[in-house]
Structures are given as C-alpha cells and as structure tokens.
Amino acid sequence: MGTATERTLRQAVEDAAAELYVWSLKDIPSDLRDALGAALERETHKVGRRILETIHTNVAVADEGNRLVCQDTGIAVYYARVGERFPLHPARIEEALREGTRRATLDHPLRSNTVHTLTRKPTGDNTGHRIPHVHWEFVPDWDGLDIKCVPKGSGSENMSFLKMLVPADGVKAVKRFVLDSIVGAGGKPCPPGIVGVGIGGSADLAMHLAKEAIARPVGTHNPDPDVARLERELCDLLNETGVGPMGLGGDTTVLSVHVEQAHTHITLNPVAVNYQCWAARRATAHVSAGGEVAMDRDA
C-alpha cells in the first residue's frame, strides 16, 4: 500500500485531477476572455460580431449558472511536471490522474466520451486504455509536480494535421502547410481558436509539440527570435484569409497561433498542426511534497 506519505500525495493528486477536470470545463482562463473581448472589439463583420456576441453570451451564462463553457467534456489530456525529488512514483501519479478523471466523470456527472477504438463501445467514466493521456516531463533538483489539465474536444482534435515537408522548400512551405490546414478547416474546429504548429524532431515529435503549443497562454511566445517571428506571421496570415468565426467570415479566424520546435534531421522537416477551438480550457495545480495543493488557473 506505500507509506502514509505515498498514500497522502496520491489522495491529493487524485483530488487534484478531479478537480482541474470539471473547473477547466466550467471557467476558461483570463488570458482567454480578454482574446475574444479583443477580437470582438475590432471584428468589422456583421455575422462574425454576432457569433462572437453568442461566444461571450456562452460565458456569462456559464459563470452565472456554474455550467460547463460547451457539452463536449473532450478527453482528458494532462501535462505533468515531476520534480526528481517529489515523492510519489509517476506509475502511482498516473494511476491517480486516471481516477481523478473517473470520479469527476460520475460524480458531476459529465458527459463520457471514451470508447472502444473498434468496437466504439464506451466505457462509461472518460478512461479507458492509454486514456487519460499524460505527457511527462521531469524537473532535476525540485521536488513538487505541476498538473495542467487541458480536455481536448473532438470538433478540433479532428482538425489535426501532419506532413513531412521538403526541407529545401523552407519556412515558405511551412507557411503553406498551416494556411492550407486551417482554410480547409473552415468553420469545423469551432474557430476563432488557439492554432498549436510543432517543427522539427520525428513526425510524433512534431504532433506532440503541436498538442504542447495549444496548452500555452494566449499572449505567449517561443523565446527564439525567429520561432516567435514566425508564430506573429502565421497569425496575420490565418486572420486575412476572412475563414471567421465559426467560418462564416470576418477579421478573426485565429486567437492566436503558438509554435514549438525540436532539432531535427537533416533530410527532415516534419510540421504538425493541432487546433484548439475558442474554448481553449485549462486548468493547473501545483502539488508540493509535503501534499499540499494550489489550483492556478492560467497558467
């Protein structure tokens, strides 16, 4: 069974995780609202001003009746940050994110979305195998666990793409990939929304990088100079193309476009592109060694 600690920190995570998966699906972050406040101040089409009215009428009437932002609950996704020196096994933090997503899945209850790839029989709670899904990463000399929970919807999950370019073609065709991903998109990701880009690395290297960048704040930049010019050329590209909101036209397709990159082969230039509809739900905590846990928000 572990020690009372191993015990006391797996009970955190697990409350943690049930938590961060019904309050990301209730209350999308700061940085969010304030995006589509501006994107409604300066939308110049009539249907476009209109279907960004409804978005912001959506979240009024959420906050005032604590509701879910949207019906689809997604999948659960979640980020882990692990310190080497926390002390709860990530085997024993996966097995609590899992049962942090069942018990808010039944206990709120929520809609479940998971199935049975073949069969599509469902599995009642939102797990299943490999499902929720944790992407790791482990911190030297620190010893808490950061979670970040970013239920992903199917509307634009399925608006993912992949191609592995020519890498004699350039940024130019990465330009291309993306602006041609997102216009035939059209209005099916829910837009306007965050579009995550990952360059470089092998070809699931470059998706995970895309699903990496769409966690991000809105109002954030790659630090290098170049990788943040392109994220600023991308975003001025994709709202003159008029797609709008929900496709119908207008000034603002995207929110804002974020990129992640990875070194990668010579012979390679892998480019993923994920999209995350204007509901860009998240929500984090930070749980210390000694258990005890700080919800954040937007981070």
Given for the second form:
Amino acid sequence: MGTATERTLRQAVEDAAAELYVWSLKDIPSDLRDALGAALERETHKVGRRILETIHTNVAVADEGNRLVCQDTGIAVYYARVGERFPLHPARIEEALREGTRRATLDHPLRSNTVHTLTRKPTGDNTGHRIPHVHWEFVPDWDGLDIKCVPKGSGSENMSFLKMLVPADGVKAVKRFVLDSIVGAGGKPCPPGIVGVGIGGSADLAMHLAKEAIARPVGTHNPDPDVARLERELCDLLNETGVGPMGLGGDTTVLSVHVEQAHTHITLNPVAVNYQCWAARRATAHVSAGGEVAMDRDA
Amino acid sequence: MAHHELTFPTDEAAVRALEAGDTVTIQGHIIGIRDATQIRIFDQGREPPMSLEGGALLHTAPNVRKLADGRYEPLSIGTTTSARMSRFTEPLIRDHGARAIMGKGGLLPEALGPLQEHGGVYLAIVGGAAALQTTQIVEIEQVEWEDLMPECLWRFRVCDFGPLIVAMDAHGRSLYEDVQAEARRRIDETLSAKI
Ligand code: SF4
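Switching from the form predicted alone: structure of the form predicted together with the partner chain?
Next comes the full complex, this chain leading.
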C-alpha cells in the first residue's frame, strides 16, 4: 500500500489517533481546568459548590491514578485540518483514525459504545458504519496535519437541539431558543459545560457548526465581533437562569458559549445547539509532512 | 441542608428523614442496575437473584476486568442519566423494598408520587465523576445476570460513596422542579426583556 512515506505517515496518524483517544479521556485541557476553577471561585450556591468541588477532586483523582475522568468513552469525533501539501490522502487519514480508535479501544481496553442503530448489536471496538466521524478542513499552502480528538458522551449529545426559525424573528428568537434548550436540558448533560451554537447555513450545516463550536478551547471567541458579542451575551443569560451545576441550582450553568455561523438563505434562520458536558475532553496531535508527531493537550 | 452518613441497606424511616437539598455519604453496600436489568425484572417478570430490600440502587453500566478467579475488578464505574428508567420507581420501592435510587439528571416528576407514597428518595450523584466514584467502590461482591453485561445486577461494597444530593425526597419535593420553575420565571420576568 502506497509509498514508504505514505506507509510511515499512515502509521503515524494511526498511532496518534490511538494515543489521543486514551489521553483525552484521562487528562483534560488547561483551559477547561481553569474554567472549572473560576466557576468554583464564583459559585455562591451551597449545593453548586459541593458539586464543583467534587468535580475538582475527580479530576485530581484521574490525574493521580491515570484513570478515565468519566466512564463514558463516548463516540470519538475527530477534527482533521489537512494541509494541501500533506503527503497522505484524506482517505488514508480517515482509515488511520478509524484503526487507531479500534486499537485504543481493544488494547486499553476502553468501554465500547457503538451499536447498529436498528438492531442495537454492539460492534465492540468503538467503530462502525461512518463511525468515528471526521470533520474536515483543508488548508492551502501548508504541508502539515492537525488531528483533534473529541470523545463525546451520550448524556450531553442527547441534549442536541435544532430549530428552523423564522427570519423575521431574527436573533431574538435564536437567543430564546438557546435559553429554552439549555434550561429544558436541566441536569441531564452534566452541566456546567460548553454550549455550542451553530447559526445559519442549512439544517445539517447548523448542527455541524454547533459541533465544531464545542471543540474550541473554553473562552475562545469567534473572530467576528458581532458573533463574539452574541457568545458573551448568551453566556451571561444562561448563567442568570440559575440552573446550576448538575441542574440542582447555582450561579454556574455553563462555562462558555461558542457560536459558529455561516451565511444562509434569505428565507432561512436555522439554529442548532450542541451541548458539551463539564468533562469536555479534547486532545490534538500535530503531524508534520515528515511524520513527526507533537502531542498538544491544549489546542 | 444537613449532611447524613447512611449505611445501606437501610429502612424506610432513614430515607423519610432526608430533605431535598441535604447531602448524603453512603457506607455499606449499593446495587448497580440499568435499563436491561429492570426490563428483565419488570417487563419479563423475572425475580431478581439478589435482594433489593432496603437497597440503594445506582444507575450504572460498569467498565470492569474479569480476573482469573472469576471475580471482577472495577476499571471505571460511573453513572448514567436516570430519566428513562423513571417508570420502574414504583415497583422497585413498593414490591422490592428499595429505598434510594441514584443517578444523574433526575427521575421524571411522576416518580415523586411513588417516592412519597412508598418511602423512597432519589439521590443525585455528580455526573461524570467516575474516577472518584470508582475509588469509592471497595469491591465488586456479587454479579448476577452476566449475560446482560454490563447491565447486570451488581453488588458493590463501598466506602464514603458520594457526595450525593437529595434531589427528590419522600415529601413530594424535587430540587429539579424547583430549579426549573425558578429558571422559567426568570426567563419570563427578566431575561426575555434583555434579549
Ligand atoms: S454527559 Fe459527559 S460528564 Fe456526564 S456522564 Fe456523559 S460524558 Fe460523562
């Protein structure tokens, strides 16, 4: 299969995927640790404080014992940024990501969650038809590859919402929808977490954007100042609802709101919400054209 | 908002003494149970091969390793969302004498009636805190219905299991309902004017 370079790179990507999946489940990024720390400092509600303290203890126990932060190994979602001159075709990258996921699951071993959607028959290795899912971005004038692994648990993924709003109702309706969705989700998605919001595009693109939004480091802002303003406004509104940690009341309902947008049709106003729980696991590998891999927990 | 140390199995009076908002730490034994386990008991009418009397039941699908002697070692034991198992609340407490149901996100509001009538509570765990909870499980003492793996019936010996929050008590009060009602009031009265 392929040239020596291709074989080396394919193996490097597979090894990176296997390592990323396990690592992300055990060692959460600094921005998330900081955000959870800041939440605890701010929280005034007694039950909310107790929950945030327990989350801190849990992260420390995972660090000390090299344990999984949360038991739900989720569905491994990958975000691949491929340079136009990276010498391995995306078809091979995808194959390597799948194989890495499978290997990590069997070798560690990790709990496998994937089943056939109709028969519910388990596959046993966290892969399946179209799983893991890869989000692609192609970068001109570059020869590298970045792979980000974001294992997504079902408790938070079940709290995903889409609405095709009326354009005349504008951004007001978007805000109301986000508020109603997150309040309605209550404690089910293990708050406080990251709310990903996708606006515009089409139905599929809106949810795709919401999913991209949750993969950003906590506290990063959309480069478009209007969108960034909406992020801050939504974050304040959501925290004023008082839903709190685990939906049991408190000042911290969300750690951050990330919004991604696309242009849309004149008669469309889609909004999608994808929730990422407090265990917002994420890890990245930078792969050079020569096959050197640099792991990056915080990207 | 009192804190209680409880040893399970326990009796009805012990859980009736708990108030929504209190916190609890558990000693003794807890029982792991999930969708498939309860479907077998209630929809397929099979008698559970372990007593649930006075028990604290945890909604879980443990990740374990089988040892050479046939016993299981815990790898990662966490908690799943409880709402979808709400319908089992009444028969669990009324017919099997269970006293506490533990999970995340809460039971549906219709579980409040059975909790009040038959004497049971819903204890919320800190969802996602599996690393910590796994260290609080000292031993997996008994596993029944292994064909349902990982949704077997599990008996765990625990030490300082928690903290748990009394989220639905035996007096008809649910913290989730209180928080939801307050959030809706805030949206209608103040937040909707800001958007
Ligand atoms: S929602 Fe997240 S933190 Fe909660 S159990 Fe699922 S993966 Fe873990």
